[in-house]
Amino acid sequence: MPYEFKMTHRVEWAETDAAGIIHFASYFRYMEVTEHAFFRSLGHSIVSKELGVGFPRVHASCDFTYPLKFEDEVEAHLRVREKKEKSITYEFIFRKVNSEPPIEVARGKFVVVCVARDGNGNMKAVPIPEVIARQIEVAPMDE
């Protein structure tokens, strides 16, 4: 059962400050644009039409460590931390991999709420369906 999915970005220009360094908006891009990956690979959007939930950020943190610049290739790890009746919790570990060795250059994090719309259009916080609560699992903690 996944708890982990990896995914390589490359800074884009866009992406950087007038340092010409990566601006730390794009680390919670790159860690919302890795989640999606994550839930397509389990045959899931994170939007599900058909299941009638989706997952907003109700926590996003990340610290930086070591400046990204334009063309660099960053991976980012995602791995489920913590999964509860209504939420998840997802730690992200970048890495810089077009250096020698690899690069740790910053860590973040989501908590995630599965949420359904009620009959006026609110939002209001459901169980994670079982179809998807049963494909996820809590990564070992020595990991």
Second form
Protein chains: 4
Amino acid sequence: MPYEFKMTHRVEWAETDAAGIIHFASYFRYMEVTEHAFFRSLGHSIVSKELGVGFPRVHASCDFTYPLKFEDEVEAHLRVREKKEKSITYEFIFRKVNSEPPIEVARGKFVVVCVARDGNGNMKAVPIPEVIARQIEVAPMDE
Amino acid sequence: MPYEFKMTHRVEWAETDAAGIIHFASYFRYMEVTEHAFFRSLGHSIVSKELGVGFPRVHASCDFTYPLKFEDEVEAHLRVREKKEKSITYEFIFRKVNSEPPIEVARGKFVVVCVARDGNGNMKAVPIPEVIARQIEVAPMDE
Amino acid sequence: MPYEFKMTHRVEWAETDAAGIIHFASYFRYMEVTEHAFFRSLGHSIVSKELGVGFPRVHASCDFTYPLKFEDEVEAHLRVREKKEKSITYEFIFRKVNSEPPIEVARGKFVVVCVARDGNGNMKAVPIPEVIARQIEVAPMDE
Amino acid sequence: MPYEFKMTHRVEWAETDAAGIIHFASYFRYMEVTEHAFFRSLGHSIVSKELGVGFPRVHASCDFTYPLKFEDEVEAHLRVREKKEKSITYEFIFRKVNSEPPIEVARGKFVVVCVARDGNGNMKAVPIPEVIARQIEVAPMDE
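For comparison with the form predicted on its own, produce the structure of the form predicted together with a further copy of the same chain.
Next comes the full complex, and the chain you just saw is listed first.
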């Protein structure tokens, strides 16, 4: 069962700032793009109409250790850290591509909650649909 | 009747790029923020539920003539250039604040179309609601 | 001595997403804009050439508890939580404006490090300049 | 000689807005990302230190004709429309991927100027370096 996913991102010009390096908020974008690609790899869209649920985040964090520059490539390594009835915790380790030895440049975390809309359109936490839950596994603690 | 609106924006850090200046796409953001503030100044939200219409853009353009830097302040001067049954054309002139003589740094244009959702949720051009249309006037050609 | 700063932000259209609410990453933008306004309130630019230092973040996090919508106004309440020789920790409490009683919608944190460029252009942690350090105080633990 | 380049983009969640569709400014981002990939396909970085030049835009525009949604894929087709001593004009045609017949969803334009920094760090238009200029050709007018 899948518990991880890898995806490479390139630092685009609009993602840099006047310090000449990547703007920190770009990592949160990479994390979300990677999470959604992970869902597609399972055969689902994160906002699938059939499932009728969404996965807004209730927590997002990132530690930054190395300043990437324009056109650097970075691998986002998503791993499922926790799976509860109504929430999932992801960890993201970012490593600069083409660096030898590999450089870890950032490490992030998302906690997402499975929600559905009630009759008034308000979001309410609900159990993760079985078709998703049975496909996702918590990653082993190997690093 | 209102045909213009002015709003000052500050170049924020996330809006700069590795060239040390404002990223060009920031102007499109300023233009949209200014347009929505113009609507609020008329007593409406651009996505008002009562009106049941929206104003997506079908055209956006901007010419850039001076490189603003972090924390520079810029005045966006919106003027209504055309008002048709179902569309509005806005011009935006951007002037650097606290420059003497004033420096025009960019000049942009939006064409927005008034739309409503049909039964299938698709957007369809509709006449601008009277309550909006009667409040907006085309600016005189004084510059 | 200043240990806090308040600034109101409006949820702009480009900051919403297809769920009809604010995109989570907008909060990181608000946090940074507020931090930079705090510095200006002390008479400094966060990237002042005179000081020759910058304040990149090594940590950013946020917890999200309430879904803001387009044009909602939110107050960011910055408080200095820790002041070390080379780093500052800020906490940000976000409260929806015009809600009675006030609704806390998110709570975030930045850890920023004071850096200067060495001869090769690489960033290196350095003590916070005295002119800044003596103006900033850790907030009392009153909440 | 190269006069065109194609690149597929996916509409990411952060690029949508509360209307449930792509935010218009996302196209300007796709245009820039495509332009920079075109330069890499020629063996250059758009901000190459060896060349010592940059290519800021002096004009950006886009017409929008079809509302893309989250996870839609769109092909950006860049074509060189004009090549002058110091500037290049690009046209971008966006077509929805996996639509039959193909749907053109937007059409954009960039005018970029080749600049170098003078002794004071100010940008000044200069001739496009020969190594770039001789690789780029104006596209035939076949559509």
